[in-house]
Structure formats: C-alpha cells, structure tokens
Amino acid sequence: MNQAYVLIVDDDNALLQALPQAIYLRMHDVKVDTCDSALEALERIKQNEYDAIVSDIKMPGMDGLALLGKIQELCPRTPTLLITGHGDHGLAIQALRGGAYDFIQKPIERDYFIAALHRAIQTHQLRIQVAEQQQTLELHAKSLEQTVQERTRELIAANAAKDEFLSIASHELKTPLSSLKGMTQLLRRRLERAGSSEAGSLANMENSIRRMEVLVNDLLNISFIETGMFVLHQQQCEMGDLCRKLVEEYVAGTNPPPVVHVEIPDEPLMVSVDVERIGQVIINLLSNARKYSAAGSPIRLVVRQDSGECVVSVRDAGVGISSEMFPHIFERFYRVPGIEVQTGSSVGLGLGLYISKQIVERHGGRIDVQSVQDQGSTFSITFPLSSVAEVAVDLPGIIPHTQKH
C-alpha cells in the first residue's frame, strides 16, 4: 500500500493529539494532517488528497454532517468517518445516509478506530487503481474502435478494389473467349466435313473454353451482384413450359446426355420472372445434381403448386450435404469441404448457389435445401404465382401448355 494520507477534524485538542499518536503507533508510512475546524479543513481538502479524513460531528460553526456534505461534493471518493458522542445513534445513522463511510463513538476505541481507518485508507486507494484502470481499459477501447474502423476503412477499399478488379478482368476475358469459342467451332465443323481426325481434339478444346465461359460468367455476376449493376427484366412466364426447354437443352447439350424425369403439372402455373436469369438458376441446380451423382444416377425436376406459389424442386440421388454445412453452402467461394465430384469437371469458384440464391431472392422467392448424407439432396425455389391481372397483360405471349413429363 502506498503512503497513506489523513485528515483529522476536531476542535477538541486533546484528540487532535491522540489520535495522529495511535495511528503512528498502530500504523506505518502514514501522514497525518490535523485541523480544529471544517473551513479549515475545507482548505485542505481543495489543496490535497486525503486517503480518508475523520471529523467529530458537534464542531462549532460548521458541524461534521455540513462539512460531509461538502466532501462528498469535492472529493466523493474519499471515505469519511465520523466522530459521534455516547448515544447519539440518530446522528450515526444521519451521517451513513449522507455518505459516510464509517462512524466512531466516543469514547474512542483505538483498536477500532485504526482497523475502520485502516479499511478507509485501503477502499480509497483500490478507488483510486480502479478509475486509473478504467481509464487505461476506455484508452485501450478507443484505441481498438480507431484501429477497427481504419482496418474496416482499409477493408472496404481493398474490397472496392477486388470488385473492379473482377470486373474488369472478366469483361476483359469474355470478348477474347468468345471469339476464341467461335474460332474453335468453324474450324471443327470443316476439319469434320474433311474427315480429319484433329476434330476431337478441337471438341476438347471447346469444352475447356466453355469450362472457362462458366468461370468468367461467374465473375461477372459477382460483379454485378456487388456494384448493384444486377438488373432483372421480368415478364410472364409459364414455368412449366420453362423447365421443359431448360431441361431439353440441359441434356442436349450434356455429354454424355445425363437421365432428368420431369413432372410438370397440367395446369399453368404462370410467374413473373426473368426468363434468362431464372434459366440459369435451374440449369446451376441440375449441373450441380450432376456433378455429385454418380455417372447414370437419374435426376428428378418437379414443377407444383403449393400454398399459392409456384415450386421448382431438383432431386438427385447422390452423396448428399450434412446438415452442419447448410448455413455455409450459399456462400461466397463455399465448397463443400471432402465431397469429390461423382460426374463431369470439376472445374467452378464455389459462386455458383450463391449466384442462384442472390437471383432468387430479388425476384422475391427463396431458395431451400433438403439433405441426407450419402442418399441425395433436394434443392428447391419457389417464387409467388402471378395474379390474374398481372396474366393479362401478357396473354397474347403466354404458349399453351398441354404437355406433361
């Protein structure tokens, strides 16, 4: 404990002379301070830091309780005991409510007066350690919020500077690929249409460069999704006859050519959607039932109505997704760790769910996920029905639907 410092109040002289006695004689490394009135202790108070004073309540002039007052004005984290005649219980009590710290009566009991002192002088210092550590702790909190909000500053830049990056880096590859594409094409059909064996190779390549499309496209959606360039244009559709050409030109374009059963409903169920976005959703889902399926394994896409709203769910049989991973798979750059790809490349950024559920939402659907290990998952999107009124602006482009799967 550091040095003790102690104001004595009394106008009885004999006490003033008692008491510093008994505290050098019961107490080490203590200073006292001796006064005979409260002005004059009021002084001293604005002059200096006492670890506790102690004053006789009946002093002429300004009393004990007056002068308690004005400390714990002054100096409220300094512990005050009080000095009260034989008997004088209600004064005792009036000074505890007014804020003193401790009450000694008369006639002093030395032992005691020096163990409440002494517990004076210990609160008061641990007071004094407890606003410096609360003042170094806010320091260390302010400190923190500046170096957190300079870091989320410097976040925020770098993340800028990553959306533009991937903006203009896919911008940039897509006009080249797309050329490359065509290139690639006209060449296999004439190297086809002489015979020559270097088709194949040419056919390889074209599947790498649609491998890359995928991935530029990707980039591109992001891009758009995060600089809030992402525009949908909506109009009526029927999403059975939907699902039936995305499905037809799914496997068409798939090799080899993977089993999807559709069952689609007799009646329309008519959405306001865009067409080209929404396409790419479902054909997502069906690569990816695909690609952790087993070469063969048969994918079921079923179109139904339910509650009001129009559901599109896509089945397949293959490993599965465990249920801890569903709060992750619609992340950004997420791949489900340990599943291998069962079918196809493997070739993709872990954007596209992300891509599907952000297209979904802005159409005011939801997208949902059903999952048992090792027996298959069911991706499902669900979208509201069109009203009538909203039909009817569109009749005359809607296709009649006969057809079912």
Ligand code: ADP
Given for the second form:
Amino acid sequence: MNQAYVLIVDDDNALLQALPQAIYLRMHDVKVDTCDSALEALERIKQNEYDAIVSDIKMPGMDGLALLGKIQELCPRTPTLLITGHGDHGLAIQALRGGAYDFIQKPIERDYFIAALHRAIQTHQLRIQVAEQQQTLELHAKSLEQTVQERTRELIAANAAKDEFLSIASHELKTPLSSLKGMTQLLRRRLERAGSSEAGSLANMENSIRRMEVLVNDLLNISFIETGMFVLHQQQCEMGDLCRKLVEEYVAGTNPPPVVHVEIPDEPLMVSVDVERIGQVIINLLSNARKYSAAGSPIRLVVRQDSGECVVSVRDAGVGISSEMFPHIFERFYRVPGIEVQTGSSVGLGLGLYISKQIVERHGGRIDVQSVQDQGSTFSITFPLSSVAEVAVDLPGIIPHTQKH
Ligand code: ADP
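With the form predicted on its own done, generate the form predicted together with the named molecule in the same format.
Whole complex next, starting from this chain.
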C-alpha cells in the first residue's frame, strides 16, 4: 500500500485527538488531517485527495450526512466512514443509503475502527489503480487504432499502385506483342512458300509469343477484375452449341490434338452469358485438364441440366488434387506445390482458376471441383438457366424448349 492520507472530521476534540493516535499506533505509513467542522472539511477535500474520510454524523451546522452528500459530488471515489451514536440504527442505514462506505458506532471499538479504515484505504487505492490501468488501456487501444488506420491507408495505396502497375504493364505489353505475332506469322508463311528450312524456327518463335500472350492476357484480366473495369456483355446463348464449338476450336488449335469426348443433351439449354468470357473459362478448364494429365489421356466435357441450372463439367484422368488444396486453387497466383505440368507448355501464373471463378460468379454462377489424387479431376461450372420469358425478350422467334435437330 502507498502512503495513505486520511481526514477525520469531528466536533468532539477528545475524539479528534484519540483517533489519530489509535491510527498511528496500529497502522504504518498513514498521514492524518483533522478538522472540527464539515465546512472546514470541505475546504480540505477541495485541496487534497484523501484515501478515506471519517466523519461524525452529529455535528452543529452542516452534519455528517450533508457532508457525505458533498463528498459524493466532489470526490465520489473516496470512501467515507460515518460515526453514529450507540444504537442509532436509523442513522446508520441512512448513511449507507447515502453512499457511506461503512459506519462506526460509538463508543468506538479501536480494532474494529482500524480494520474498517484499512479496508476503505485499500478500496480507494485499488479504485485509483483500476482507473489508471483503464486509462492506459484506452490510450493503448487508441494508439493501436491509429496504427491500424495508418497501415490500412498504406496498404490501400500500395494496392492501388500495384493495380496501376499491372494495368499499365499489361496494356503496354499487349500491343507490341500482337504486332510481333503478326510479323512472325507473315515471315513464317513467306519462308514456307520459299521452301526455307528456317520456317521451323519461326514456328517455335510463334509458340513462345503465344505463351507470352497467355501470360499478358492473364495479367490484363486480373487488372480489369481488380480495378472494377470488368464489364460483361451478356446475351442469350445455347450452352451445348457453345461448348461444341469451343471444343472444336480447342482441339484444332492444339498440337498434338487432345482427345475430348463431348456429351450434350438433346434439349437446348439457354443461358445468359458473355460468350467471350465463358468461352475463356471453358478453354481454361480444357487446357488445365490437358496440362495436368498424361499425353493422350482422355478428357470429357459434359453439358447437362440439373434442377433448373445448366452445368458444364470438364473431367480428366490426370494427376488430381488433394482435397485440402481445393480452397486454395481458386486463389490468385496459387499453384499446387509439387504438381508438375504433364502435357504441353508449363506456362502459367496460377491465375487461370482465379479469373475463371471471378467470371463465373459475376454471371451469378459457381465453380466447383471434385478430385481424387492420381485419378483425375472434374471441374464444373453452373449457371441459372434463362426463363422462357427472358429468351423471348432477347431472341424473339426462338422458343427454348423445342427439341434440337
Ligand atoms: P496454372 O496457370 O498454374 O494452371 P490455375 O489457376 O489454372 O493456374 O490452376 C491453379 C493450380 O491448380 C494449378 O497450378 C494446378 O496445381 C491445379 N490444377 C488446376 N487444374 C487442375 C487439374 N485439372 N488437375 C490437377 N491440378 C489442377
């Protein structure tokens, strides 16, 4: 306990001398002030912070209860002990109801008095400690909040700078890359026509340019997504037809051509999609199926209707993915550690599935994966089917539920 500071108020001079003596005899490190009226006590209370105040209830002029009321206003944390006459229970109860910490009955039993005073001093010092700690905590919380705000501002700025860099870099790379591709194609054709053996080197160059194009397009897509400039141009489309065309294009443009089995239902499945973007997703799934399977391993693309939704799934019999990786493969720049590309080019930034997920979700759809390690994976994308009314508005003349020929 720190040095305690006590005020005793009593109009009885004998008690005013006896009580401090009792305190000094039984307690260490205590300083006692005395005064013989409530008014003088108020002056002292305004000047000093006491750990406890002891006051007689019955005093001429302002009595102990009135003084207690003032103490509650001036220093509510300071415990007040009131001295009552013998058997004055009514006054004692009044004192407690008025906020007194305890009451002491006359004749004052010294040990009881000291014990009560000791408790009061301890309570006050604890209250001060708690208040100080609370203040320190509040200051700490405020400074933490400030640090978090500053860090958040810095992160937002850094993120914006990164987005801007991605956007500028990918835009600036795309144009020279396109002209490079055009010129290389032209040159290769000329060399082929002239029967030059150099044509093969240019074909290799074209492949490298195509791989670079994939990377730049991924970066460009990411930059569009992150900066909110990703706009969909949705139109009614028959999913079976779209998938059939995409598979044909994909097989024709891939060397050696992969084996893709296509299963499409007889009835048309109309969906409202951005054909370019969804085409990009399906090609990405087909290309992953090829990349992560042994050369020549069959790929199966199935289009089906399920509870009012259109599902397109791409299944491969490749390396598969362990289930704990499922949540991560749709994250940006994530590639499953230890999984090697089995067929074709190893180009990839771990962005394909992230971009696909964004595209599908912006269509109100979802992308799922099922996979067993070493046995293969099935990636499915699901979209809401268009209603007859939606199709009738967008494509007058087409009735979606007729059979296909
Ligand atoms: P990447 O450019 O690396 O192919 P993706 O975002 O398309 O990026 O895929 C993320 C990771 O998910 C891949 O690196 C691969 O480890 C895993 N993955 C994707 N598709 C398949 C698949 N069909 N079979 C096995 N693993 C796959």
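Keep in mind the model is a prediction, meaning the values are calculated, not measured. Residue numbers count along the first chain shown, from 1.
The listed residues are R153, S380, E249, G296, and the one at the hinge between rigid parts moving between these two forms turns out to be R153.
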